[in-house]
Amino acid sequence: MLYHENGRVGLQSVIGLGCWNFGGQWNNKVSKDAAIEIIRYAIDHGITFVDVAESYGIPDGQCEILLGEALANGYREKVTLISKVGWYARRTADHFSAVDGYWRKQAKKAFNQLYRFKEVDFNHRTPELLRLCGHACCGRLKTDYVDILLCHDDKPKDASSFITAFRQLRDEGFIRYYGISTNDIGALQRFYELSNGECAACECDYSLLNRRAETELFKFCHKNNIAIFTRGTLERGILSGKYTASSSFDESCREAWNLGGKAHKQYLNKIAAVEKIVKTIEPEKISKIAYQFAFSNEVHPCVVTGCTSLEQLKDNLAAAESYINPHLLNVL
């Protein structure tokens, strides 16, 4: 395993595991035991590591009850845990919901009116709420204490909330860092300034189909010792070269991309892009190219990976042994 010194967090490996595949989203059918079986031995062989969120799982935050079990005996000592609030009962589609149409404000209005809740402000979360979404994830996930917490919006409307609220988690000892999870520049700065310089990770989409973050998100983390962490290196399995352009889905995260829907001709695109870049390397590699290329950029970022299996867990750390041939980077 390689590791980086990744900005104010400090020495972490090159890949950590991202928990989201546990918690039943998306038709992902991973067993407890199974999960819990995969943590544990990506621990117990380097990864220092592991994401997670509030609102990952089915119901929301199941994600993080799976992980703070497996992180029971000793294990919770050996890592970073990164977690992330904002976007509670988005997908319930409750009271506490941040996405609101005409007949949702007339709903949470009746509330109001009818629980004497006006205190709360439902559309810009206030900190007192995500005071209490940090302190739910302490409890979800058996620990004293996050080692980062992040903000789940990757462009709030009110970030000054968020930064209240991290503030205060982190003076009463529930975390020890704070930042974003943003692909957006423009957002990333903000919280950094209205942080007061303070926000210490950014968590971005950044592959090999995907190198937006480079032109600018990046530069500014480095020059302002914000931890990266990278996410979405496989394009949600596009770069594990098992998909064609004849591939269907049924998988809610994938629908998109079949004959017919929404996305269909951006994946036909990126199938293109793929079949080009395996001209170049051995197909059955493009996976473990894939991971290589994401942390070795000259930042030194820390890449979230996922799996379903044992198998597959075996295989990115395997990737995570090596930094990328050099020459590759010139043909890629």
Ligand SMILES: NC(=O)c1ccc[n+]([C@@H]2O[C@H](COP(=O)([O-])OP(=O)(O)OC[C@H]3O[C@@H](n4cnc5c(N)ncnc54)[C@H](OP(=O)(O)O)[C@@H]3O)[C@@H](O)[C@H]2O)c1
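Mind giving me the form predicted together with the ligand, seeing as the form predicted on its own was just shown?
What comes next is one chain alone, with no partners or other molecules.
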């Protein structure tokens, strides 16, 4: 495993493990036991960070609960834990109040027990609600603190609510660093300025098929010592090379690629681009080159990977043993 100094967050493995694939949103492809095995195997084999969010899983929060179980027995201390708040119930409704049943009741109960407040605004992302979300992350993850808590909204209308909540959580000891998950340079700049330079991490898309971050976002992070975590390295699987124009998908996060789906055209374009890359890099494996391409960038991003089996994880760990052949960088 290779390691990078990643901004002010410090030394991290060049790839980490994202946990979005676990917890039901990918059609239960990975059982709970298999997910725990994958997470622990990753940590035992050099991965130093794991990524999750309050909104991952069905119901929301399920991935954090599962990750919390996997991190028992001493695993928690071995990793940098990244989570995100701001989109609880995004898939079911646009704001918290619409989740009338379980969560609203639980959150109100917890909040009232903890703070004895009677009037909590559950309709908007107020600082106190976001602060409560941070506490809830720690509870689900069964940890005293999350290392990096990110704003999960890539263009927050009111970034200052997040920053106020994150500062409180940091001062209470529930988080170490905070930042934002965004592909938008304007949003990152605003967030950084409003935080008076405290924004310590940015998570953004970056892949062989999507190099937008290179133009401004990477440079801004590098200049301001903001740790960079990238995702989408395999374009949700397309850059593994195993899918074709006629593949079909049954997960909600990929079904728009199917014939008749609203992202079918983009899917076909990506498949065509992948076919071209495969010819250029043969006999190398495209998923390996896709990972190496991402973490070999000069600003030293750390890559959040996702996998649906232990075999895929092993493949991805093997890719993290060396940087990309510079000759390939010239032809890709």
